[in-house]
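Single chain ahead, written as structure tokens, the form predicted alone.
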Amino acid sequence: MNSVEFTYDLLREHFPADVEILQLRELTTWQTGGPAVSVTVTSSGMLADLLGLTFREGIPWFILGQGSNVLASDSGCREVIIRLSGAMSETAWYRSENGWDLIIGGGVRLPSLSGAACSRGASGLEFAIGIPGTVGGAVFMNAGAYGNSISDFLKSVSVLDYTGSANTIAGEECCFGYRFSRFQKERAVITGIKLSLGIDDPAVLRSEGKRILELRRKKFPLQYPNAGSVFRKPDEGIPPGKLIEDAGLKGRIVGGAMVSCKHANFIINTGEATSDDIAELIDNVREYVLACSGILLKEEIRYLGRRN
């Protein structure tokens, strides 16, 4: 019995209706990856039980939202894939004279939240229109665009640690930086957050959201499977896309993976790419950029499973 089958049988004993073996290519925006055990978690209590069980049994886990910013191994992974749903994908809205306060589950989809905020007249999240992923993933990565980040509006974060113990962390204690938060170094699950937003005319916010979405469609290769920006902006401040383009790598191909001709910091799946194709192309880009500019690019994406 392999590790996936063993983990599946063990978890089925405790969560019979919520455990599946799925192909990671069905769960990730690059549309690559092999088999993994997936658990759909619908409440904080269920998540605490699951984390406690995996802690006792020594089973690794990985929180997966909408599958962006992730490169999953072609051979699958031994980590249990945890997906937040049910009560953990709901939003409560509270309006006062001074603005909006939101209590948001970690599994809420960021584009849906941004669109709903515009329609209600809650201002601040227009930058997130069209950014794929969940709220939990956005906080984990401190997602941002067009001069704003989610940390700008964050009041607190609710988490469960790897043993299943709950904690609430104030926004200023999250150690936010450029595409960084403390949660990247901690074994904890972001179960929910509190945001404070302003008030504006819904028509104005919808218009701004539409403008930003059109900018994204013009700038990024959204018609192909991709995981978003591959590399972080280096300390030198030069956009990775420019470094990659200056190295002559637009259109470079490995198997079914290609550096986008539209935006060089995107690697697209042209239809038949494997994760190994994408990983090899990432390595090639990093090596060429280093040779041409002396700058070592670091990935923004996360790897799931073993790299061959």
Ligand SMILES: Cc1cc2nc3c(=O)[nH]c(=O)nc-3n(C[C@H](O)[C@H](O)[C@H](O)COP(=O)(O)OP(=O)(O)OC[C@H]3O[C@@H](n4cnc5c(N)ncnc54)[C@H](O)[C@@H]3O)c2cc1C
Given for the second form:
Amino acid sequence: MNSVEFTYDLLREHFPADVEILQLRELTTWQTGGPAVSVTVTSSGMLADLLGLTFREGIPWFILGQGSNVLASDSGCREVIIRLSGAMSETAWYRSENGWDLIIGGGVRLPSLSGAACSRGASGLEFAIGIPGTVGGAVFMNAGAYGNSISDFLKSVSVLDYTGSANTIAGEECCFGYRFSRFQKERAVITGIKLSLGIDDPAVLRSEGKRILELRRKKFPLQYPNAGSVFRKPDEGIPPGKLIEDAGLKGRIVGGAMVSCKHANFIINTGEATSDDIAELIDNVREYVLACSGILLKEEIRYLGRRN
Ligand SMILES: Cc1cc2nc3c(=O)[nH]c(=O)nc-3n(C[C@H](O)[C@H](O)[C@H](O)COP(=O)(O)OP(=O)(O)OC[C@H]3O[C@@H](n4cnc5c(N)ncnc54)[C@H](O)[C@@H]3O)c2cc1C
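Follow the form predicted alone with the form predicted in complex with the named molecule, if you could.
Now the complete complex, all chains and molecules, led by this one.
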């Protein structure tokens, strides 16, 4: 029995209705990646039990949101994929005199949260309307756009650590930086957050949301599977898209993966790309840009499973 089968059987004993073997290509926006054992978790109690079990049995895990920032191995992964759903995908809204306080599950999707905030007249999250991730993924990455990041509105983060113990961390203690949070250095699941938003006219907020979506449609190759920006902005401050374009790499192809002609920091799956194609193209781009500009680009995307 291989390790995936062992893990599957063990988890099925404890969570019979919630464990399945899925293809990672169904769970990632690049639409690539092989098989993995997946558990859909519907409450923090269930998550605590699962983390306790994986800790005792030494089973590795990976928490996956919408997979919009992940390159998953073609051969799948040993890690159990944990996905948040049910009570962990709900939002509670509280109107105060000066604004809105929200308690949001880690599995809530950012575009629907942002849309709902605009419709209620809760201001601040308009920037997030086109970011296709979950709240947990957004906090982990400190996702942002158009001058705002999720951390700007965050009061606190609820987590379960790798043993299943719960903790609440104040926003100031999350070590937020550009596409960085302390959670990138810890083994913890972000189960929920508290946010504070302002108040504005819903019509104004909806029109700002529409404007942002329109800008993104014009700028990004959204008709192809992709994972947003592949590389982080380097310390030199030059946008990676410009460095890649200046290196003459727009339209460069490896297998089914291509550097987008519309936005050079996007790698698109033209139809039949594998994760290996994408990984090889990422390596190519990094090497060419280094040779042309002397600047070493680092990935923003996260890897899941072994690279061949
Ligand atoms: C078309 C497109 C446009 C994009 N535009 C932007 C943009 O404007 N700005 C921006 O910042 N990003 C952007 N992204 C990237 C991506 O959407 C964000 O990084 C997003 O926050 C990732 O969320 P996710 O739920 O998809 O996380 P995933 O991709 O599933 O995971 C990313 C990382 O977060 C971790 N993680 C996920 N959920 C949790 C959790 N609950 N607890 C602990 N760790 C967790 C994962 O383990 C993984 O390491 C874009 C992506 C696409 C495809």
